[in-house]
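In the form predicted on its own, a lone chain appears below as structure tokens.
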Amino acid sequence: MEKRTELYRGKAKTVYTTDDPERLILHFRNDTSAFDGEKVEQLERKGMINNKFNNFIMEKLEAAGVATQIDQVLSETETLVKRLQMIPVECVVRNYAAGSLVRRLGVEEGLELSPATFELFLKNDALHDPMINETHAVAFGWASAEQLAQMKTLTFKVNDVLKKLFDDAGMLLVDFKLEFGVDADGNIVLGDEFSPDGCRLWDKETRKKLDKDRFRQGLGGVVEAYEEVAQRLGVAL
């Protein structure tokens, strides 16, 4: 497979086109960044460490019935996917109160969601990915109400799976964002990625925070925490 042109630079990854019109290279790059690229910093490893992760998340996904984007792993830090009609609007499913629900809301960090909670945000950092509605989306045309719904059904299958993967390893899943977007065939799939750069894990028992909220509130060892997680599930680095 010949790796092309650059299509896209996103945060932490880097897209680019192939000699199959089909597929495209996602290459996980060391950046980190938070609020809306304000805050930036390379961190050794970590382009490797969610290349691999995403890749054995996705497997598990794959096998669970949930449909993604993934083709095959070409190097440590690039994956070869089919490509996708993204569709800009993140799901957000939250089974504990954190981040900006707790600003929002001014509940208490941690607090158990029952029923897990289902958000929409519009993929735009200009306006800092605003939160959204159903109806918002249909009528400035960024996803179907067919799309939307199918969306929010996988979006609950993957935590299902997800949620009983971690708890398993030691881990609450707080919260998670998911990306999809629409084959040739005009089908949902997931697309993006599925690291602890896009969802919050804690430890089941102390609650310590093993995803980027490290990096966005100074707490430090944000790779060893990653680390930690990849091992607990079992990932090869």
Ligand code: 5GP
Second form
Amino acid sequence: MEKRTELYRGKAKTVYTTDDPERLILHFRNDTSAFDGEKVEQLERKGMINNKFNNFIMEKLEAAGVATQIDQVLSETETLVKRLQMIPVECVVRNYAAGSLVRRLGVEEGLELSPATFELFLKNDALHDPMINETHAVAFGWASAEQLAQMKTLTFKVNDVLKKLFDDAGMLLVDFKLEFGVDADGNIVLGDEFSPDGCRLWDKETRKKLDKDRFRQGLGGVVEAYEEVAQRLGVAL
Ligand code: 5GP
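Having seen the form predicted on its own, can you show the form predicted in complex with the ligand?
Okay, now the whole complex, with that chain kicking things off.
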């Protein structure tokens, strides 16, 4: 597999083309960003941790029947993935109130949500990822109604699998964000990544934050928290 040119540089990952038009390389960098890229820092080891963490989680999801883009791990910070046509809509499931939900609705952080909620956001930094609904996504051609229905079903399935995985390791899966794409055969496939950068995880007993909120809120110990999560799950770093 030959790495060719840089296709896209995101806030925490760089995507490269390869000699296979159907395969891309994801490079997980140490860059950590918040507030739509306004706060950026380099956190030693974070790229490696997120790459390994993401591969561990995606393997669990594949085993549970969720199609993912993962092909093979190439190095400490790089993974070969299937090329997808990404859908610019973020799917968020929440099991407990936190983050933008608390700000938007004035509810108390930590409130258990029953049933878990499902929200859509447009992936657009310049507009600060505004919340949208299904009719916006269809009307503007970002996704079809059928694709959105599949994305919702898959996101709840991911929630079922991961809620239990984290619970067994003494953590609450508070909320998370997923991004999907369409593969060469037209199937909806889970893309992007699943790591503590894009979810909230709290210790079950103390509710200590173990995710990117440590960075967003300047709590310190960001990489140490990511390492603790990995260690509790048995991810080899
Ligand atoms: P909130 O809407 O509360 O800001 O985020 C809900 C969940 O989705 C959190 O776990 C958050 O980390 C994740 N999330 C939402 N938008 C983004 C994003 O643009 N990038 C990343 N990495 N995570 C996001």
